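The form predicted alone is given below as one chain in structure tokens.
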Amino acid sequence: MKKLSALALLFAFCACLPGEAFAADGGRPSILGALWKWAPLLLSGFAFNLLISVLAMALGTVLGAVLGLGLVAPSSGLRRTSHAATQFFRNAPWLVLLFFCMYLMPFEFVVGGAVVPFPGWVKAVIGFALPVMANTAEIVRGAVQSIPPAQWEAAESLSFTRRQTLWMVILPQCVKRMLPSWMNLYSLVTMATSLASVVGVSEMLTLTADALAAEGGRTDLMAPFYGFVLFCFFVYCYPIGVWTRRLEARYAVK
């Protein structure tokens, strides 16, 4: 079914192209010819989108797990601090956080007399990791609080410390409950990486604009080129959504 859906989308995309898409016009390549010529560059940009999303998810997941455990900590001060940080980054616009990281962080560091550059794509990773951190913290909090209190009581009766209870009893049970929400968050982050084009990161959307400019600003190429971008994101993110729904049904708490 997944292959049929992807093929149907590709067929619909080709069917929407004008008749001139398959024929060259004078010295200019046809629409499909131009798309074929620039496809390797655009796909390399899409791979960069995926790299940014994976790194942002990795960094945000680690920080979010720590922040999420702070939301359920015994200390009221730690809970309030974690709650404030979670709500701030969870409700801040992603693009604003991206601008904040891009233009307020230094462009280079001086370490031991050597100048170490701080590239824009690393700032973009940090900018996306901040909302991932906040949303992951809420996922962790919800999963921990969904565990029945009897689990805590049983561990306490066995003289487990709170840390032992978390690592050996509670968190292993939380993984299945967190996985569908975490995968859905990853899909959202992958689609949001296109925002990095606004701050000059050379990802797929930026390279698409560069390719159109190199073709002399042909207006007949805009819909096919941006349609190709849409197609790539759909083919990658749609299976994640299907898998997420299956995991939700499989790991549903009854």
Contents of the next structure:
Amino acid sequence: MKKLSALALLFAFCACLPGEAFAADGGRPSILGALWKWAPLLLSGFAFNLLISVLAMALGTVLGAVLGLGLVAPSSGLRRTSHAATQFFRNAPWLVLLFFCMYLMPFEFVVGGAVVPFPGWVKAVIGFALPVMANTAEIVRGAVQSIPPAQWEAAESLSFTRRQTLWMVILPQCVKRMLPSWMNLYSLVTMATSLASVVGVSEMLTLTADALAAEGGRTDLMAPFYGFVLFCFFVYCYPIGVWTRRLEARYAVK
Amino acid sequence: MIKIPSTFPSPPAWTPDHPIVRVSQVYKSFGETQVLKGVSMSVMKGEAVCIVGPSGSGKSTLLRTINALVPIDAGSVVVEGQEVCDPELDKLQLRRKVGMVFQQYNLFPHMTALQNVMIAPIKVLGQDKAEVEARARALLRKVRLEDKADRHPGELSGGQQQRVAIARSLAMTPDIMLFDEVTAALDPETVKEVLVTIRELAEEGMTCLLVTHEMGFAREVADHVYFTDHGVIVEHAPPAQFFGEAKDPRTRAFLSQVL
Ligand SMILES: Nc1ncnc2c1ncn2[C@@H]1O[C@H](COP(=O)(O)OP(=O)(O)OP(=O)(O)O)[C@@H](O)[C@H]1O
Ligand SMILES: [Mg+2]
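Please could you give me the other form, the form predicted together with its partner chain, since above is the form predicted alone?
Let us now look at the entire complex, which starts with that chain.
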């Protein structure tokens, strides 16, 4: 099934290549030749996308776990503050958050006289981590609240403190329930990293535009090059989706 | 609310000739609904007491006031001489003395039966792991599940799960056990194995408070039966008298439905 879909996409990608794709024509390299030439650079850009997505996910998950615990805290003040933060970042468009981080944060810090640069891609990581945080917080809240109340009571009646109950009884059961939604979120983040091209981070989409410009803006290269970008994202994200659905099916039974 | 003497932390030592649990004039509302309207009962050490009554009459709520899972609005609950609604009471200390088993979802599904029994003594009481494991295995043998020690709750039948839950509570060496309709969610065939376990406990002298719909069990095992309706205790008596010559028409109406 997976192989079949990937093949179908590859086929669609080749179909959009014009007839002269495979033959060099005069001084100009063929389409595939150009793609071959630029592929290492484009793939290094894709690796950068993945790096941004992994870092944003890691940062956002840590922050989101804390925020999520705030959403189920016994103190109503803490709950309300966490709720406000979660709703704010969940309902903000990702691109707007990205712009916000880009232009709000300085491009360098001065720490004890030394100038520490604060590059755009780090800001992008933070920009993506914010919606990840809010969505993770919601996932944590949903999972904690889906545990039967009797589990809390059983732990309480065994003399567990609230904190012990949360860490030893509730959260270990939540991990399984959270995994599918969390992986789904990861796919979304990976795809969203291409937004960083809008703010000038040299990830894959930016590099593709650069490569096309270096080839003199040949219109016949546009579709194949962007098709290649789509293909890379698909090959990476599709298996995650398959795996997610498999986990969902497995945990749904229990 | 009763007045708690300021000398409370050193109460008069409880002695076995006093009730081990004494509930006096307890009131409890959830929002607008009054669930307990002046409930009183007392249980001596080693007694087995059954609480029966229609659904929604406040049986579970009453049981939960005894280990402070439900805070009360007024009245007093005294367990081994300790006032449960004293704001300074160490609830964790109280719950070490009072074990509780629920109708469903008792066991921690991510742990094996053995781990379920071991976790509280190790994490809460800080006892030695090897010693706790030996005791946990002995308790699983007592409930006839020593061969299921390494199974997860999902792999056990409802009756087996309830017996593990009983073993888990006993691992904390409580003085009192509360059972809230522990057989209500079980198949008829497995009800018996759980009741046998509870009966053995009661016969060994464990103080047991049970909310149950098993009238046959109440008749055979209980020392005393309480009947609740709409948040009050309508009638209580030893089982022979309770089932044979109930006085109150509400009790008789209830019994004629369930017997
Ligand atoms: N935490 C709660 N919040 C609000 N209402 C509650 C809560 N717990 C119980 N109630 C209400 O209190 C009433 C008595 O509940 P309780 O569980 O004590 O009855 P019960 O006698 O155990 O009934 P059953 O036989 O169905 O278990 C019910 O009307 C119930 O809806
Ligand atoms: Mg009940």
